[in-house]
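Only one chain is included here, represented as structure tokens and corresponding to the form predicted alone.
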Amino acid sequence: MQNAHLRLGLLEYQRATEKISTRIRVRVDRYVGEDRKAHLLSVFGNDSDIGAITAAVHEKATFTLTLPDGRSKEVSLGENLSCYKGSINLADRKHPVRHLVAASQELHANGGVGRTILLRYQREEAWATLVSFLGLPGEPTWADHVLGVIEDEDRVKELDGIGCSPVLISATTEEILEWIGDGLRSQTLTFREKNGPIAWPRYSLGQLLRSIPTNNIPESTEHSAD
């Protein structure tokens, strides 16, 4: 595992006013955005820092994110957003760590108006993922032949992301369901030869939270619809 500097961000928040000054910083250890548009921001600190930041949030405030790399940028998460609090109880501490994680409303609608977010990008992973978020008739094995597809007309974007590996998926249902269709005709998909339930594979929450390198995503396929 790297060193927390080289895997955690870092958030911070100024406001100035005739009185007072004010000026925070949380560590960051999971982001999701995209160009100045905040869709996950997982931070954590003392009780007053993160009081201050879920008012900052809820208030639309720009944060100065500096990731990882070093590299920084201006953040906000829009209106509509919603905020999850806990608190987590360390050993060594007397008090315990306050844990705020915020998303944004689009992240909140994931899969509607054709933008769907995932945390990284895996075929079977993002085919279970649109199937139901989309509401897409499909069974596992067709996730090579849609994800192909969805390859090939690039509509898989790389995200900004610290603690994982996000991407934004660009497809409608409707033109999910016409790529399915093309397969089923040219008979690259089949159906199952037997009715009954289609058996999806089952992930753990920290197997979803795990990162994964970005070059996961492949620059071209072998897709053979034809």
Second form
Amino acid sequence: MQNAHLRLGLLEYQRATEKISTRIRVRVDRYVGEDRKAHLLSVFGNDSDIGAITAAVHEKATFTLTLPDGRSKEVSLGENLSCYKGSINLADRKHPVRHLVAASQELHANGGVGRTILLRYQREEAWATLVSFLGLPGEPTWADHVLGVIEDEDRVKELDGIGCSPVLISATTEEILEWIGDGLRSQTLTFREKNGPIAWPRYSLGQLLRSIPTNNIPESTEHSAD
Amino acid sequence: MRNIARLKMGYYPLPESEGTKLRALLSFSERASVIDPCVGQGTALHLVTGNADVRCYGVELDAERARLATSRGIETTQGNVFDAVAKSESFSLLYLNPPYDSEIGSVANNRMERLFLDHTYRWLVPEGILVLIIPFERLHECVGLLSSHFGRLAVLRMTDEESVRFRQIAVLGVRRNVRGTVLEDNKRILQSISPYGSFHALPELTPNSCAPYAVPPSGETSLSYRGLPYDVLEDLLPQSGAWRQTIPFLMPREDVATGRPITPLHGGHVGLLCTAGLLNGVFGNGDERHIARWRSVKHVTTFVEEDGETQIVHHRERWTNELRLVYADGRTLKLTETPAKPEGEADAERTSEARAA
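Having gone through the form predicted alone, I am curious about the other one (the form predicted in complex with its partner chain); can you provide its structure?
Then the entire complex follows, led off by the chain already shown.
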């Protein structure tokens, strides 16, 4: 797509000691965060910049993040984070562009303690992810009912994002099982006729990352309960 | 910058009438290289150099506008002007109409007008001509650079309706190394105009506002771009190896074993397949019809060992399997090796697929 600079964020790291002052700025193509807590950070730049940012991330440093709309905030990934590195080769450049994805401890254990973070909210995808991460017995056709209940309960919260429209779904396995049980008892949900394995729709990360950020949360769930 | 201006990426083209007036103040004798670092669609550069024998160069941030400028015969580099590099003293005319904004930084928030001028004035050959279009209120920020690097400065008020709205002025000058009393005079004159002077007291920009500025000749040159190609990178980044490693905690994983085994499975096989999550699905008949789902769960046992006055806290981790069942009549069941937790206690930690592997 064109004019990527309008969609990218800027991550700035500053550190000043008695003798040395360091200031590094790299571009952010994906970010997921909740207030000052960053859950996912994807940045790219040259060798030295990405090396320095990696070191700073491991030192639990605080960064200044500038969002594409110009707002700035201080963010940190916290403890026990994970870093993943990659590189992109460009035809007219000798050195590859370095890429770093850093994930917070909470995102690495996504779905644990009833908090599931999604890069975008679409009911079918969200249901498949909840089933996989929370270990739920379910059918793909139940997505609308279960996610409908989750939305009615105001359990979907929008998170800060760059290059994606992330949400946090707060629901434990037990709660969702209870909603499924209610649905089966009221015959809103039904089992399919044949026994056997259940085929779930497949999504690739490439498709997810290339999609234009949109949010499909119904308006009523965007506001928290009074 | 206001949001409306942000959407336009600070793109406010020069009114056509003002471009014609500026053209009348420039005289071209021989072939010259001219540059507009905020070229837009190239309209202003063509107006200012109309009918002259020039090689046009430009830099433009917006991809579509850069494409249009290129199609109009301007050698355009698409990207950030601060990542564009040209050889010093290679252009005869610098037409600069920068975005009227401040930079966003935690250290400094300098005005873009000054930053653009600072980055590009060196590209002018000695005696090269500067045409700078800025709001009247921003002149004082450029006084230092203008007075020390330009002579024969003229500050003219633009009169088009749009220009008046933004209180635009045109500053014309000749690239020179200015020192001593001339420098002081330049500074004094410019400072008397802004910020203390009045916009309406400035002489009007007309075709006869001052004697024409002679644009010197210059040879062929080029611009190079050292910045990262963000458009290309945005398309390529999803293929990065770093993203592939995040799949286990960002994407759902569904392992389903299909097909008929060559020989019947014995109990051990079934157990292994179940605990690996490969026998999830719908089972049973009648009232006992259910959906089964297995998952791995990490359990942490904490115990404290007393060693004299010292307490040693041990955390012992182990992995176990858990089976969740939901029956067609609405019953749900959790089968695990450990007893059910008291109400209100946190759920067991989910095993990330990466760690479970």
